[in-house]
Structure formats: C-alpha cells, structure tokens
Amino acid sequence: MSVNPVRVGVIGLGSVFEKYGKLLSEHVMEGGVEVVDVYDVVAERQDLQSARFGVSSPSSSADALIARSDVDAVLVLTSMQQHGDLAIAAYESGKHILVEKPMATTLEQAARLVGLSQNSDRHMVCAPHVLLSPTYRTMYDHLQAGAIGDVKLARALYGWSGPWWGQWFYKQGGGALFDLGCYNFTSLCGFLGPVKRVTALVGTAIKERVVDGEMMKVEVDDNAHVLLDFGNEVYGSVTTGFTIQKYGHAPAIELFGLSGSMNMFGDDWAPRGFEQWRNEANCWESFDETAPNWPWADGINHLIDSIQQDAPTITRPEHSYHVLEIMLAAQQSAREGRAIDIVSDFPAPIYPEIGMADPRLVHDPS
C-alpha cells in the first residue's frame, strides 16, 4: 500500500471541477493527496485554484502538466472534444488518469485508451461514476440474487433544458447524448450487460441558443430517444435531451423482470433510494437512500483508493468504450433510418463487498 501522497495534476478548472475540487481538498487535508499542478485556458481560474491548493508554479499548458515527472495522476476535466487526446497523452506518459465523460468522442481515440489500459499498470477511471453509488451497488446485488427474476425490459431517463454556458456543448463533439445520455447508457449496461443493436431517433429540436451571452447555431443533437437490444429478448430505452424542462416523480431507471420490478428514484447520478416489487412478497418494498450526500465525482475517491491500495478499479475503460459506441450508433441510426449492430464488449463490474460477478453478466468477447 502506498504511504506517500498521490501527486495530482488537474487539466480543466471549470464548473465540473467544483465537485472534484471539494473532494480533492478533503484528501489533501487527510494527507493522502498533494495537488502539484493545475491548468486551465482561463487564467483567472488557474490563478484561483493555484492559490487554493498552494501550487507555486502552475504549468503554462496541458502538455507541460502531463510531462511533469512529479505528477502521479492526471484529471482530465475539460470540454468533451479534448478528452481523448489529453487522456491518451497522459496515459502514454505513465500517469494514472481520471477522464470525464465521454472518455473520447471517436472510437479510434477510445480504442487507443482501452489498448493502453490493457497493457499498463496505471489505473484509468472514466466518468460517469454511477456504478460506484451505494444505491446502484445495492440494486446490482439484488439483481444478482434474482430478486425480480430475469430482466426483460428497462427504461432510463435524464435530461434538462441545457447549459447556457460553454458553447462547446453545442458544437461538434458535444451534444445531449454525450453529456446526458451517457449516464443512462452506463447504468443500464452495468445492470444488463452489453448492447447488441441500437435503433434511435436523434435530432436537433432547438436550432439556435443563447450561450455565453450570444446567439449561436446548434451543431449537434439535443433530443433523443434510443432503443437498445441486449439480445435474448431483453430490450431497453433511454430518453434524453436538452429539451426537458422538468420531470416529476418518474424513476430514473425502471427494470422489469419476470418475477418483479425495480425502480431507482432521483437521477442515476444523484439517486434517492429505490423500490422493488417481488411477486412472492406481493407488495412494494422500499429502500431508503443510504448515502444522500454521495458525490457524482466519486471517481476521484475511487482512483486514489485504487492507487494507494494497488487494487483494480470497479469501473473499466471497456465499459466506457461500449457506451461511446452505443451513442455513435444512435446518431448513425437516426441518420440512416436503420438498426445498427454493436460489436464491442466489456467485463461486468465486480464489487469486492458483493463477491464474484453474476455469470450472466460476464461477457466473452469471442
């Protein structure tokens, strides 16, 4: 086990960094982390966080930060379009990395990251971190135990009216699927395994938006409904977009098995417990949220723990690659008006406190 602080460098200090920064501060106070460098294209942000973490000589570029020999782990928290190149550069330089979602915007970049991870002793944690929440873990455990039987239908939902900052959200490489749907696809695939085929309706409902105080043309999707075929007559759907003003009490995720049902409340990145119906019990059973303050940036805690304990990560880069393939296939399906086959696979998550993964969720790439 490591006895020295994990030396962290952060690239990207915008709104996403706020939650990660809070968690990093806690690790710094406990002595487990030292933030040795920070970089952002906005000088004011870099100056603010340098002062906060006591960084005396912050790097003048992302490449300079990555090249530092005194950085153990790099956090890539930039706009989506930069994730792939920066994560590849950091991993190739021998760093542990955490990369925000999506891990990349092309399959070529994502494949490079997966290949690097399979041939390195460096850890890679990819957002979103929904599989780490206690509620998700408990639901996963119940599914493994057969609480509702074989799941045959699933539905997931996440959306809002869209950001009014960051024009990159609405430019090529951005969009609602990459920013929002990514959560739901990660969740459903974690529960049900790899998708075999995708059919989707994806479009741009709002052609122009005011972002950063000026009107801009929207170049990417902001509205999507995606159907997922997991094989063996298991089907799911994801509804997402920057077109959803509010939704009421609809569960974030609904799972329908042959002997019961299970619903996650809240959003999958901010769960509020769950309920399940088992035919044998003939009633709804409620499970209150056990960690109401669970942070969606929990991946940084997981990365640091994995480094210090030299333990494998629960979430795997292959899972993130698979989700990216699904999202790109959804866009292709909408353009071409046909179903798109998915060819990638990923290992099922293995939670140490739960034990071996469900054999039904262990995937043989062959």
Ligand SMILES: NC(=O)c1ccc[n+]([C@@H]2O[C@H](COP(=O)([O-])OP(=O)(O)OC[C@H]3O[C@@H](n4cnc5c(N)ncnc54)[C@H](O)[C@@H]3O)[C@@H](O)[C@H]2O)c1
The other form holds:
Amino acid sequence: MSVNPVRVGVIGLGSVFEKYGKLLSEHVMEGGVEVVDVYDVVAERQDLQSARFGVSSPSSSADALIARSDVDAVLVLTSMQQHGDLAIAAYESGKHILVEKPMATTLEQAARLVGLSQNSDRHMVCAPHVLLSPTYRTMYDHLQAGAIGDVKLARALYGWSGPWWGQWFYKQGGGALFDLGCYNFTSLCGFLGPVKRVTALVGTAIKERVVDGEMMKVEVDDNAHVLLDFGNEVYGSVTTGFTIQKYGHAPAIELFGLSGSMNMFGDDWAPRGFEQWRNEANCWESFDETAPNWPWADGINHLIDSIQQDAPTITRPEHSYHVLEIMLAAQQSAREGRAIDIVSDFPAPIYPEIGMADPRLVHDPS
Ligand SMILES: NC(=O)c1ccc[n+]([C@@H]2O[C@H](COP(=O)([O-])OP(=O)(O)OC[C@H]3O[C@@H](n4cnc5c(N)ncnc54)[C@H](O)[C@@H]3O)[C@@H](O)[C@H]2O)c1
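For comparison with the form predicted alone, produce the structure of the form predicted in complex with this ligand.
Time for the whole complex; same chain goes first.
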C-alpha cells in the first residue's frame, strides 16, 4: 500500500465542491491527500480555494492543471457540458480521474473515456456514487441472496424544483435527465443489469426560469417519465424532473420480486434505510439507516482508496456509458414517439464483501 499522499488537482469549484472540498480536507488532515492545484474560470472561486488548501501556484487554465507532472488525480466538477473534454484530456495525460455526472454529454466522448479506461491502469470514478452507499450495498446483498426472488418490476423517483444557480443546467447539454435521472438509472441498472429498450415521455414543462437572478429560456428537458425494459419481462420506471416541489413518504426505489418486495427510503443519493417484505416471513422487515451521514460525494473516498490500495473500483465507466445511452435514448424516444433499443452493456459491480453477481438475478447482458 502506497504511503505517499495522493496529489489532487480540482477543476470546477462551484456548489458541488462544498461537499468534495470537505471530504478532501479530511483526507488532507489524515495525510492521505495533498491538494496541489485548483482551477475555476471564476477567479474568486480559485483564489478562495487556493487559500483554503494552501495551493502555492494555482494554474491559469484547466489544461495547465492537467499538464502538471505533480498531479496524480484530477477531479472534474464543472458544469456538465465540460465534463467529457476535460475528463478525456486529464485521463489521456495519465491522471486518475473522478468525473461528476454525466461522464460526458455525447456517446462519442463517453466511448472514448471507456476505451481509454480499458487500456490503462489509472482509475476512473464516475458520479453518481449511489452504488457505494452502505444501504445500497446491503440491499444488493439481500437481492443476491434471493431475499425477494427474481425482481420483475422496479420503480424509482428523484426530483426537485431545480437549481436557481448555473444557467448551464437549462441549456443544451444540461437538463433534468442528465442532472437527476442519472441517479435512478445508475441505481436500477446496478440492481438489475443492463437495459435493452427505452420508452419515454420527456418534455419542458416550465419554459422560462429565473436563474442567477435573470429570467432565461429553458432549452432542455425538465420533466420525464422513462420506462425501462431490462429483457426477460423485467420492467422499470424512473420519474424525474425539475418539476417536483416535494415528495412525502414515496420510496426512492421500489423493487418487486416474485417472493417479496424491497423499498429504499430517502433518496438513492441519501438513503434513509429500507424495508423488505418476504412471503416466507409474512411481514415487513425494517432496516434503519446505518450510515445517516454517508456523503453522496463518496466517490472521492473510493478513488483515493483505490489508488492507495491499488484495487479495482467497484463502479465501472461502462456502467456510466450505459446510463448516458439510456438518457439519450429517452430523449430520442420522446421526440420520435417510439421505443429505442439500447446496445451497450456493462459488467455487474463487484463488491469485495459480496463477490460476483448471480447472473440469474443481475440479468446477463448477453
Ligand atoms: N450542486 C449539487 O448539489 C450537485 C450535486 C451532485 C452533483 N452535481 C453535479 O456537479 C457538477 C457541478 O454542479 P454545481 O452545482 O457545482 O455547478 P456550479 O455551476 O455551481 O459549479 C460549476 C463550476 O464549474 C466552473 N467551470 C465551468 N467550466 C469550467 C472550465 N472549463 N474550467 C474550470 N471551471 C469551470 C464554473 O465556473 C463553476 O464554478 C454538475 O455535473 C452537477 O450535475 C451537483
């Protein structure tokens, strides 16, 4: 195991950096990380974070940060439209990377990232990090043990009223599917395997919004119902949008198996425990949240651990590519009024504590 601190450079120091920055600070205090560079196109943000992390010579561009030979790992935390190009450049320059979601906004960029990762010993961690939460892992373990039998139906929900900062959220390359739906697609595919076909209703319900204090036209989707066909008569649905003010007790994820049911509470990026019904037990069994402070930015911990332990990551770039293909297919399905076939697949996550997935339960991609 490496004892050297991982030298980190961060590109993009906006809202999401509040969480990543806190986790990085903890690693710095423990001696596992050194933040050697930070960059944002907004100079005040770079100045603030440079001072916070004691960066002596911050780079004057993202390219300059990526080119630094004393940076081991680059975090790409910018607006979504920049992810693909920056992640490719950082990875091609031999860095480990963490990229916020989606990994890219086009399949061409995403395919390039996957191709690069398959020929490299550098780690690539792609958000969202929902598969890493202890609650998700326990549910996955129960599913693998056959607690509720073969899952045939699944439903997931995540939404809110939408960001009031960052006009890019509402411009081409943004939208609710990429920003929000991404979580549920990642979760359901982690549990059930690759999707074969997508049908969707996707639209723009709120045509204008006030963002960063200005009224702007919304160019992208903010409202979606997406149906997922996993093959073998396994169906899922995702409801998402910047059109949801609140939801009460609706589970984030519901899984319906042939001998029981399982519900995750909270959101998949902030679970609040789960419950399961097993016909055999003939009652609901409740599992309180075991990690109420689990951070949704946990991917940074996973990246640092994977580098230091020279261990493979649990989450795979192929999974993120697949999720991007689903989201683009949902948009296409809504535009064209037809079902769209999905061609990519991805390997099931391998949790060290659980091992290989049962191909009968996480459907075989073939
Ligand atoms: N805000 C959240 O709660 C949240 C949560 C999880 C994930 N995310 C994801 O994190 C990403 C960032 O979201 P955010 O809310 O922090 O957005 P934001 O607009 O607050 O921050 C993005 C930052 O990136 C900077 N930036 C843009 N292009 C750049 C470039 N080429 N080089 C350097 N800096 C650049 C911007 O100046 C800004 O400071 C998005 O992909 C979003 O989907 C956000």
